[in-house]
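Only one chain is given next, in structure tokens, and it is the form predicted on its own.
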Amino acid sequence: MGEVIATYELTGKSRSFQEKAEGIALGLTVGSWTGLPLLEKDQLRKYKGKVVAVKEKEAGEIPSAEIQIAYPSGNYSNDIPAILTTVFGKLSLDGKVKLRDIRFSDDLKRGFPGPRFGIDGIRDLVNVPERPLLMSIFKGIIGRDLNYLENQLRAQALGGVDLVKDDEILFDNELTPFDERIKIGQNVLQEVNEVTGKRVLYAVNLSGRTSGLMEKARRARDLGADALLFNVFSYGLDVLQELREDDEIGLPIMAHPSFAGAAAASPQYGVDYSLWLGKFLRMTGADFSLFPSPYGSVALEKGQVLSISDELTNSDRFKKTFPVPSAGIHPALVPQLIEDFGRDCVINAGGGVHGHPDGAAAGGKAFLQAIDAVMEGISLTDSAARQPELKKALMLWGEGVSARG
């Protein structure tokens, strides 16, 4: 039979911690155990859960312990909604408990997708077989017509980039309607192909009600769009897995991480970002995962954020998804993403690329004479002084780095 494997950390007193695993182990399946009939045991018994381990923290001024439950299958349907409630649905709502991690047996995994490209196939698609990939944002696009996103696209794909996204708060609106994007972005990025030989994706945002983004995706689909932006944890994991499974959409999804947060910033409450920008968004078929980097103004913890990372990219049967480290990233911030990040991972830049002097086609490439530097074994210092791209951004920017945690 298979299960899952729920990994909490939770605050109490010192040496109850064993009792309290007890009782979450029963109150989440079978509800209670003691003075049941012994027919009834054996009946409840491939429902019960199941105490794997209890390791209480001697470090810390507030007792603390990492608890492991394991939950047989034979309780829920095997689909995030049914396990997230079963393993931390009430749970959630009981005092200082983080859910760190779900581990899940492998009959159950086999129940989700995974991304649909994944890392290499992304790579496939826009013919960049090494180096990390770059993305740039839209920007100052809320209130301004289809004419200024066009020139706003051009400028970006001109710079060199590989894709190119949706702000996550761009919606279907009357000045630049869902439709029109599409149809612009590829009249634009097929002119950019036929000057620069270069194949650019444009991720448009997926909005609206629930009940009509899957046929608002096929629409998108059947207008040539190239990968969809999504808002996965304003709608719900499932929708995620839904757009991911429908083959009449078939495009690459970018999740993004906005209202993630509130479910888990908390050190002490909630659920773990690895697992929630990492496992769960890998499992349900992101194929791009982006999060905020430990560099920029809205930064995670160093560690945080390389162990999203991790899930995303580790050994599993899933395709692996890219990571995407997001906000303040800049030009001389290059060597140290690909140092933290490796070569698989998308480089997302907004004010970086816009903010140049030059403008967003020079920033561009300032950034791609800062990757390129990277990867032949250049300083950006060597490589700005042949450059004037790079080298303006790294007078704006400057070369230095500190990340949080």
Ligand code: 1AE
Second form
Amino acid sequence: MGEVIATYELTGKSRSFQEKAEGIALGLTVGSWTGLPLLEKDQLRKYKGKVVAVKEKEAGEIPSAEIQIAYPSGNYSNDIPAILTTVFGKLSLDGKVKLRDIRFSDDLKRGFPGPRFGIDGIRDLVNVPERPLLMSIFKGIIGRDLNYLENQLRAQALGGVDLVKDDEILFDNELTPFDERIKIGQNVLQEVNEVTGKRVLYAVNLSGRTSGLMEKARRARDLGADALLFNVFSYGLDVLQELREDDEIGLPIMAHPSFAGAAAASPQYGVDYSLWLGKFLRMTGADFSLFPSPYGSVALEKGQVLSISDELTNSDRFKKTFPVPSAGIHPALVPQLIEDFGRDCVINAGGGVHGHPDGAAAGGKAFLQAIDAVMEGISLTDSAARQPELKKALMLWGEGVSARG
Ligand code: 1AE
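Given the form predicted on its own above, I would also like to look at the protein as it appears in the form predicted together with the named molecule.
Every component of the complex follows; first up is the chain already shown.
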């Protein structure tokens, strides 16, 4: 029989952790054990949770311990809601407990789809085999009409970005309705393709009530959408999995991290970012995972960010998910991004594209010039000497980088 092994970090009294771990293992499975008659023990043994390890930490003023508990697969159905409720349902409300990781046995992993396209499939779609991809974000669209959206999309696409995504706060509205955004996106990107030879992909924000999402996503596909942006943590991971598994939808899915911090930001409570924005998003089918980088306007600690990226790209049975370090990204950060995330990442910027002194098209070009410079082993300063877009971007944003953590 399969199992999941959950790793937790507990904060509490020194030498209390073994007992606490035993209490969790029983409380979240068969309930009680020592007082049971032998026959019942034999019947229930295969459902009983097991303490796999208890390691009290040596250092630090506040006692803490890493504990591992195995939960047999006969106790739950093989889906994220059941597994999360088993390993971190009531327990998430019970004091200082952080869920660091869940290890799935191979038979359980087989029940999850992973990304439909993955890094290689997305590279094929945008026809970019080697370098990091470049994505820009619509900004300031709320309160604006389709004409404004069309012009902003055209400028971004003319800058040579590979992908454009909706802002995650753009929902269905009268001024820029979902269907019209897709249709206009198709027209503009086709028109730009005829000029530049490059077909940019547009990820439209799939939003609205859960009951209407599948039908809406299929309609998006029929209207010619390239990809879906999805605020997965406002809906739930299982909804992402449903979208991924539907062959009639069949579109790349970009998972936005909005609301993820509500469950993951605390060092002592909630879920680890590497599980939340890394392992779970990959298992349930995101082709892209956006997360704050260590050095932009909304920053996470570098170690956390690298552990998210590792979960998205390590060797596993699933295709790889594109890491998308985001928030406050500008061209001067490109060398650091590529050093930390390698070439298999997406460089994603809203303000860093639109805020260029010569507009969004120049903003996209400055990013591409920075990416090309790094790929060719040239410093940004040397490259900027012959590329006015990059030069102006560096004058505005400088070249210094400081990371959190
Ligand atoms: C962590 C997600 C970042 C995001 O979605 C977004 O809109 C970033 O915008 P900028 O690049 O900070 O302007």
